[in-house]
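In the block that follows, a single chain appears as structure tokens, in the form predicted alone.
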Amino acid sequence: MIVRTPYAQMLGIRSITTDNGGTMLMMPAAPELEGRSDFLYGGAIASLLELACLEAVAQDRGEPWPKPINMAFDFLRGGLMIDSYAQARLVRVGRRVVNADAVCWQTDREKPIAMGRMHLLLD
């Protein structure tokens, strides 16, 4: 569903779904994207942790717009010119906010370039 909005197009973002029928968000290394010479910029890497919440909470309650309230990010380690994975999860949902966590990472899920929390308002 995230995946269709202008914004991930733009990313260039696609869905893969995983062995166990979840859900990730992959996002191609492009030039547009670098930050520091030979890096990824910040921006993208959040947005990527940002859509994959999104995606997550589209998936579990059918909603794909829920609105955003805040979210943190914790920066791990560069994000190198090459694809990038993000997976996230529901915390808590609750009936009106919904709490979702996400990772990102590149060539081992072991070793994540970034984490994000996120808090969602539902309808």
Given for the second form:
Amino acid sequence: MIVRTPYAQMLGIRSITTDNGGTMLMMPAAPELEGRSDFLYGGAIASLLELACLEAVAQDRGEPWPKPINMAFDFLRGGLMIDSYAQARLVRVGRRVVNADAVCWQTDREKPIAMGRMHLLLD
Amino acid sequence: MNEDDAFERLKSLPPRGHHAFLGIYTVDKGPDWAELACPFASGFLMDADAGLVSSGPIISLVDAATGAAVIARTRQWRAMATLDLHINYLRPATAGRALHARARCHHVTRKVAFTCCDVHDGDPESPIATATASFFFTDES
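Now the other one: the form predicted in complex with the partner chain, given that the block above is the form predicted alone.
Zooming out: every chain and molecule, the one shown earlier first.
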């Protein structure tokens, strides 16, 4: 779903169905995603987290994108130049506002490289 | 131009990595601030039909501008990592317009720098987002 959007395609992001039927996103390492030497650019990691939240809302509601209100990112480790994964969870779906969080990891899901929390407005 | 100055050095570096990919360039700078911009690209769209601009390029531009503001203030070439970033989306960006982020580094401690940033798409009086970010100096100092 989200991977068909031009921006996700620009970053090379793919969608993967997990064992329990959920969806996670994968962003393959590429030279154009590099920030400081040998590390992924923080903005690219943040974009992956945000797209994971939007994907989770889209899967839940199956309608046009909700509007992003705000998002907070914590960067926990430097992102290596290897593939990155992100999966989001809808913490609360209200009538007008959705609260979602997402985690991004590389080789070990138990060692996330970044986390994000997001509010989205439903129309 | 003073080649020893960290900020001038930053500006004169050839574009690479994600900065080059998004076309990020420096617009202006001051003693504790920097304004960076990137031209609109059709790949920035979240929804090609509705012309909705994704917030991803906005976050990336904020990350670049706030980092540049730290260098503008410290005038030092120190290794640093983004600790956290919080962004409020005030209104959707307009497709076709260049994005501008003007960031200010308002406080620096021995290990941490604090910044804030306003983003607009042509009219500074009509911002599209505001953000704060903090950076951690990873070198020993």
